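Only one chain comes next, encoded as structure tokens, the form predicted on its own.
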Amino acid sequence: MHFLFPLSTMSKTIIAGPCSVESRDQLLSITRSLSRIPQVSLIRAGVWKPRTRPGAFEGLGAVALSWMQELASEYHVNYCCEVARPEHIDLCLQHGINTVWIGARTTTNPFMVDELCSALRGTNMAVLVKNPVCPDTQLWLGAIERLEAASIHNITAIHRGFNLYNNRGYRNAPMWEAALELRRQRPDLPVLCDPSHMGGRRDLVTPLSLIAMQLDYDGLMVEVHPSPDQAWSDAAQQLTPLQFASLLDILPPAHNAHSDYPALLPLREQIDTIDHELLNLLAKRMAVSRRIADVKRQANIPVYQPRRWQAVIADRLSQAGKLGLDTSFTKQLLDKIHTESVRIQLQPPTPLTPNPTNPT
């Protein structure tokens, strides 16, 4: 059977299962607890698992495939895995899997890309895009326009998050704007969340889960284990069956999406309003620092003043505090302001334009 994304614009997409399949009793055992669950749209299992380091758990590959073929049919069941090769796709075909999904690794390399949208040409495949490693929304969308090309059309986003120097606590930092950058550019395209992949820890699950529905993604892709603790990859982030049904207890009802709702009306003109202002004012800022910039030459000062500029970090900061705003954010919207006006200063001097009937 053949799935779509997403079900209805009143239904979220939940896939839930096993980090990876390990041995035909875990595949029914999950299974079983899953096909009891009506919101879980499709069963993920890893059957190839790419790790890191050698010698780790690698996936039971196509011994595993034939599990969950005879096991779909029994519990009435859809699987999907990830697929790294163009013979990891023909291999789901003929075990009736007919969704798959592309991983993190896998996306950041366009060779490979190529490689399984030539395999996928011609199918009916369902095909979950996982965000890159890096934080790079057009190698991600990159990877979903070179599907499309190959005439795959049924295609989901999922954003696990991104790997970074420092994660802040979570295995792949979050970066939810990457994610509202990709959407903002191809509102048509489902997004799930992997809330999983993003935490690394199965106390981070729920509440990632909460932010995503309330950023109104189309679903979510958890990883679910009889026994977590035993699992023999991603142990830490996996859920057992019945929290996970904690879990779906407490996600907010799927809803449309009322953008113009009247109590939010008003609101939005004063949002209109303020937002009008901020760029005039911004606009004012940066026609002081043209002038800056010439005094500057003129008494040839160097552009960038690191001493003024870290005293009106404090005072600005000082300020945000005082009137609650976060710092951090503060910060970053000074400090791209600060680069906008040194562009401005190191622009040379407009030439004057000559004047055709007084040329001296």
Ligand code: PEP
Given for the second form:
Amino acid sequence: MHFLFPLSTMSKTIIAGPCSVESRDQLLSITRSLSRIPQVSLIRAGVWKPRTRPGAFEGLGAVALSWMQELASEYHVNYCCEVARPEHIDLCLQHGINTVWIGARTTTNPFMVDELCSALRGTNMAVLVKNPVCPDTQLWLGAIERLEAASIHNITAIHRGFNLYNNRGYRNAPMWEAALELRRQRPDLPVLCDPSHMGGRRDLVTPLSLIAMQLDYDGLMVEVHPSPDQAWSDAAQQLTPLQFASLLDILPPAHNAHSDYPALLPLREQIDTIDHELLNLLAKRMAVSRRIADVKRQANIPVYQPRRWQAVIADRLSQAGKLGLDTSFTKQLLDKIHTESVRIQLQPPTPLTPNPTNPT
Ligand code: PEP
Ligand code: MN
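Next block, the form predicted together with phosphoenolpyruvate, ref. the form predicted on its own:
Following is the full complex, with the preceding chain placed first.
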């Protein structure tokens, strides 16, 4: 087992382990199984469990940490667990735990993140930051930036899905596009996928992991339990070590994302040319918007013409349908173009250069 932070592009970081530590025997059993799987970089094991409803199992606390400390040196493994309060961080440090994660419920709360940052400052801990419960990428980024301001630089984001009113059959619906926004803004940050809390069901873990690999996530955090059906928390979503090993077997081989596969090159050239054409056309369209703005100004016609816009949308969506383009994508694209056109038309006209020979 190796401890792999920061990540390299050539290998995936695989974190696996039970939702919660339940007993020394359970931890020993899962540690034995996972220590034999070379791809596993870290064992996850919840010690303090944030439960949505009171009365559920809330974790064993510090005693679990003492088992983790003992087994870490016996099996040469590294563990990580969730922290939600400053004293959790102190206890982790006392027990040799150097990687922690901030759970979805905590990422949501800047006050709590700030308190954790104060406890983390000056430590050398690696911190995994789960996305907040609600689909707010700024909140997710905010937690990461707070950690950075506290001089924590070994940070990895984890996409564990979002709690929406309609979760489409998932426990926490994946929003790949929200995570993509984070990855666009922070290409330097590794991002893992947690298919267990996304799916909430054992049978969804593999398909979600495969999507994450297609999206070039840097790795996975998967819940694995010696006997999932008997688990004290999240029984429905945990895999047996055998099921987990089968999942690892079918993951596509790690590759260098930047390698130029020969058959891609001519297609990428076509994409480059088409993008340049699209930008030229957009520039032409905006130039026409400027001329329209002049005409409207002279005729005292308002910039925003809802009826004309509805007609434009209807016409373009019908064309898009015939061309096989996705309706929602086309609508979003046209709305963006229209917003920019309105912005341009609202700009004051370029002032005429005053004629110095004819002062007014
Ligand atoms: C967990 O990983 O055990 C957990 C509670 O996750 P989340 O914060 O994503 O709900
Ligand atoms: Mn869990």
